[in-house]
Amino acid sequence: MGNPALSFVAIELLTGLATAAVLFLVSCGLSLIFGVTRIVNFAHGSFYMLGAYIAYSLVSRAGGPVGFWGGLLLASAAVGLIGVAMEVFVLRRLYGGPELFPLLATFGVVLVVEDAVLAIWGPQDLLGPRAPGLKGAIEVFGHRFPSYELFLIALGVGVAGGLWLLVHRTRWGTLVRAATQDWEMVGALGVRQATLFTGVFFVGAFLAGLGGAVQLPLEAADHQMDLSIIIEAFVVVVVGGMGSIAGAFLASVIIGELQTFGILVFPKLTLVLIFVVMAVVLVIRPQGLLGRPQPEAGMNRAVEVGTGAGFQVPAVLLYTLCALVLAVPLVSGNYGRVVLTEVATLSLFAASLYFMMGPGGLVSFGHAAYFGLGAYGVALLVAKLGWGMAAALAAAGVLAGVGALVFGWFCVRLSGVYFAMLTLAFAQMVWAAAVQWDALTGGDNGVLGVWPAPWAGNKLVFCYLALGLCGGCVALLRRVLRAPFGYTLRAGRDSALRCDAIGIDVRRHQWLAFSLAGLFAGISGGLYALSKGGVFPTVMSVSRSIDAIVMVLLGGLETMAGSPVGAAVFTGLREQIGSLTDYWRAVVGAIIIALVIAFPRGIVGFIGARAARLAQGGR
């Protein structure tokens, strides 16, 4: 039996190596993918989704085992064959353009397998059957061991082992290393870029199936897997390095036993853990452990085409549509009041992202942080200290930007995709504050009783009230963009060398967009709470910050104007298709895909581009 308490660290190790397998599988998919491509694929999680729900049903179906283990492997090839088809009719599309736009589209990707998913296999969470000849348990260290885990294991050390021969030992995989390196520079040399794209897109998605299918004999394929690990997968990647095969290896490892020891060690860390160990790799070693540092292009090339001051919205144009906007409330209903009021209120969350995305070039995955400060800064004042509304927004404005102040001095050190995961590992800290600290935050039942001041109760008041607040503070941005700290920003996003050469500090710069980017979004928050009555921690979810991504480069990254525009197009196309069916996210996702393929410029810089030709003579 030996030592019992060296016998159960090693039954944990194990355990956390097989959690390690299948993150590997996913994760090192995702790599690969974004190695050689550069697309930041959040429909990587779908591709795991979708293994897992096409294997119950062909598994399900056969017997024996030939059956499970062919079911398993029939159910990863389609799901690479379905990356194949989203590579090839609807990125291939997009290739050369502005390299956010690809993560939008993949984001309409994943809503369009959500409601998928639903409408195939319904609502209800799948446990499929036992894999055969391995139903039982061997013993190690004295303790009983599942053998389908030790299978995991071995399956993750395998698959690395294949993919580092197929890299190192074979042409195609010569080409993916120095597509990883400099892709531009392959399809100058003669390398037809697309089909070098398709096979890479092939392997990563079924990688990702392979994850899924061979996770369904222990936990049940239901719909929120998607979303949690893609989560775990871009940590993974992340802290291995990006485009790292090596990397991905070991930072799987890393994280499997995290998350195994986490709950043991840490129960009240459960939720920020992995975070904690990704914002501390990110700071210390910006490419992550085993990862080279990536270009600048990356996604910052995203913020290029037509940022800046270049389509500005006509004078006469815009007023008449603010006169339009202030006659809706009178003519509308209470519905519509509430409607406009929450467009509002993500108008200028959207408007505080752009601030710093577009002429700053930081790309944000966890701006919902301080839109969710501001939001509990305004209910835990009124509701429990009984502060005055406008006290209480005032000071969520104060909080937000604080925060934003204190996680914005670290983040603006790096660039491109370490920027953006950066934000989001302190984004999913303030996150798992909200959940875990009860004793403040209500935890998941929320702050209720968070209601406007008397005068404004009516909702035809506070309407009003939200339109004016959200716009003066748009109008203001939009000045401050216009003043010469705007276009220092731009300038250190162009060319931060030429900036340092004649003695402009970027960084400094940056932190300050960054700072008052969060301030602003937690008025925001501060008025989304108040209009909601409450407040609960899906305000600071990472969905929330991917909304606020998809409504500004809907509007266009051409002017600010820009994001009140995707802000009202993404809240009324949700609202009026959610009210028709059932399957509204898989129509808007839908809807997404078309407007990117489109309109690559965004539905603002689609028009000012018409305009432009206009007047130049329809040239």
The other form holds:
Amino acid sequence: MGNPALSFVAIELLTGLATAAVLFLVSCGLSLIFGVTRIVNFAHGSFYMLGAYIAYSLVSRAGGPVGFWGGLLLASAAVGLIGVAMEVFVLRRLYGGPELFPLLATFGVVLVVEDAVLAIWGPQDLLGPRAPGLKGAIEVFGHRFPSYELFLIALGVGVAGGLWLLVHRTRWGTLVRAATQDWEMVGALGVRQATLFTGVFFVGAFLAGLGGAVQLPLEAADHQMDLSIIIEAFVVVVVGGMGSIAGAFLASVIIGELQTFGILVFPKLTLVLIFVVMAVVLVIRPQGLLGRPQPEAGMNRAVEVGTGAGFQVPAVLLYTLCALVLAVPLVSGNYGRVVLTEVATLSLFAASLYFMMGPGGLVSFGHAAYFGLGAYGVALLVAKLGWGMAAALAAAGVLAGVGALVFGWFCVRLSGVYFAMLTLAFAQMVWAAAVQWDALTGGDNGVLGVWPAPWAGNKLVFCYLALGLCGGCVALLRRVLRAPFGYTLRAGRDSALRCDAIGIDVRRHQWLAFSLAGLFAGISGGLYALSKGGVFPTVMSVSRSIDAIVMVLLGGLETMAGSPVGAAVFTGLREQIGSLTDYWRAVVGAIIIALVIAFPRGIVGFIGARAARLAQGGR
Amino acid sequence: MLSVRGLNTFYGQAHILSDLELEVARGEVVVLLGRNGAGKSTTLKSVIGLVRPVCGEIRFHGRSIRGLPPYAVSRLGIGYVPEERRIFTELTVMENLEVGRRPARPGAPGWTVDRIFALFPNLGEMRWRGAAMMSGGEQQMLAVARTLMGNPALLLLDEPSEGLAPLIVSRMAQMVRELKSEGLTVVLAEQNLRFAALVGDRAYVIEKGRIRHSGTMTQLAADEPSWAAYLAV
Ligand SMILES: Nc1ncnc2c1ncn2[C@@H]1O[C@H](COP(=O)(O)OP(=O)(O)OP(=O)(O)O)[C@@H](O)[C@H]1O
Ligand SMILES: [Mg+2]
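Having displayed the form predicted on its own, please output the structure of the form predicted together with its partner chain.
Let's see the whole complex now, leading with the same chain.
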């Protein structure tokens, strides 16, 4: 090829394909697992990370080509077995329950694995040795191209072919495809699903581990690699179509190339770009490029647990509890006031998510976006434009509400997992903007100097301010749920079809609920920024969205009173455990896993059920 | 062979089956007759384990199978053909049969792909075709064939005649008789009385989840006025 511009493009294409190859190794397993088990496996990024770290240990110990290639394979096999362990010891107990629970359990595994990696391999980045025999570069179109990346491309294509044969030419693959369509019928024909699911987890985890292991000579293993790859893999799976391996292949190539060329064309927009693609695909073709439309049901079932009970917290109890909480800042020191302020803001954040998730049946994976919009809104108005505190808080609520109004319009067109993924995509866009738009947001350095008005500068006063404002907002949300709007929302969740038939516009109600939830999340985010004195992009990271879901589930989905309880327990636990051990994430992860297995109705739901049983004079 | 006693099944709060009793002896074709919503499908699903009865007893060869998961019930030798057929439309005919294939079982007719195609010649002609491209009657045959590949001793057939043309229905009846002559025991849910009369040895009339009447096909025919109301729409 004589033309230098063309050959440059060709080289970049190859680089993009190498990226795509690793992305495919991770996402095809994620897609396979989702297709067969209907589990959105957050731990897939952890498998990838474990693959890299285990491979590092094996490869740096044993030298030579055998040591290197053997080490990579052995590491992948080890990760495969870890995947099997997760399926057998955790997920198997959750099949047949609400669809959200296995997903949360896998997020618990993410936290546990993060701390396990920290404990075993330490905090530093680890770069593996170069691949023996593939250290050099070869001439392609007049440019030198690393031969290891060519190997990655070949590996990606080889795995795709091998997987195709496995799925289309073996009995196991036939069962997998049948189970993807109707696993219950496969069971009625005498196939033990648990064994099939275990096998699928082995294959998926093995491939993710392989993806991490082969990445080692290119990029150092670090502690963020799990979340960064899982988000990319989600994008690939959603764009390609959940459960479709060919779709994962196609989408990996698209996303890989987009990243490579994106850096060249829009260096400031790389992070946003892939989420824009995902959002566009979800809106135009929700089932993905090569996916098949999924039957309804899905994540709305998350809410099934206990909503029939219609359990109410007695008013006396509620007021006593409020009075007790209000007395705490008087007697506690400043530390207690700071913690209580955080509990108050997170209570409102959790309650706003409950508002759409419980009665609305809308499980959002991106609620942190609105928290973050509020936090950044207040921070910028106060620190950069010198606005007063009250005006800034109000404006932050409006900003987050408008954000939710815009994103919500798209999101409520989808349901279940697809809804969750679209909310995640929008949240990641907002997060990426905060990271990359440093002229406005300060990038990773964040915005500092965000302090409350002088009269509220005292910790005691600010604590009461937070309690009052959050308490008022939660009460307001609760009031809305008792109004006809709340009942319509519940009816839409329980039977969207029937509501449509009697002329209720379910979607419009959901849209409104989404926007209101965003508005109140924005207020809580604004208060949070004021209480901390600044904001960083982490205020709207994925883990904050998941924290919110965990708080809501801790409290239970039966009553809004549960969410503040969940927020209090969650914050309290984190503070307590954080003061005892550096590994608080692992403990929180273990708690999440225990929670979904043992207390699927949440704390308040559990107590409520006990109380109801006692009242009936039963056991 | 199969004996059901005091079976009660709920969907949520709705009480669907009340104290249901059934006896099925080896080699019989027993028909569950009832109109739409009577509880026929629920009875079969309770036996195979797709729904969990709240109480009662289900015994197969004297062994209690209530509460077992469907795969375990199926492995004991009970084959289930659902009313909705639930064909794997993403798979070919051969692959559908492969999903159903289980090892041979002593005391039950053994099936191979060749024997299946001898019983259903038109399936043999379209063995590589995607199941999505088949007519309703062909899909029904495939659903039966797929379950037979598991070499069951007892076959639970849910309304195989539903939505099929009269000619295909009589082919289905012939098939059931052939299966019987192979030594298979069959429980058939039906609301089509003509079809039931063609194949059944005995029948139970079920209404609102209760058995209202039972007897041999000839007894029932003689006694029609006393139970016909339960079938009328
Ligand atoms: N999944 C379900 N959830 C709630 N109720 C159900 C469910 N499936 C069936 N029912 C109800 O249970 C009752 C019995 O249903 P079943 O399917 O057993 O009837 P059937 O005799 O097979 O009727 P058909 O001839 O229409 O197939 C009906 O009233 C039906 O509405
Ligand atoms: Mg039926």
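For clarity, every value in this text was computed on a predicted model and none was experimentally measured. Residue numbers count along the first chain shown, from 1. If you superpose the two forms and keep the largest set of C-alpha atoms that fall within 1.5 Å, you have the rigid core.
**Q** Once you line up the core, how about W437: does its CA shift reach 2 Å between these two forms?
**A** Shift at W437: 2 Å or more after core fit.
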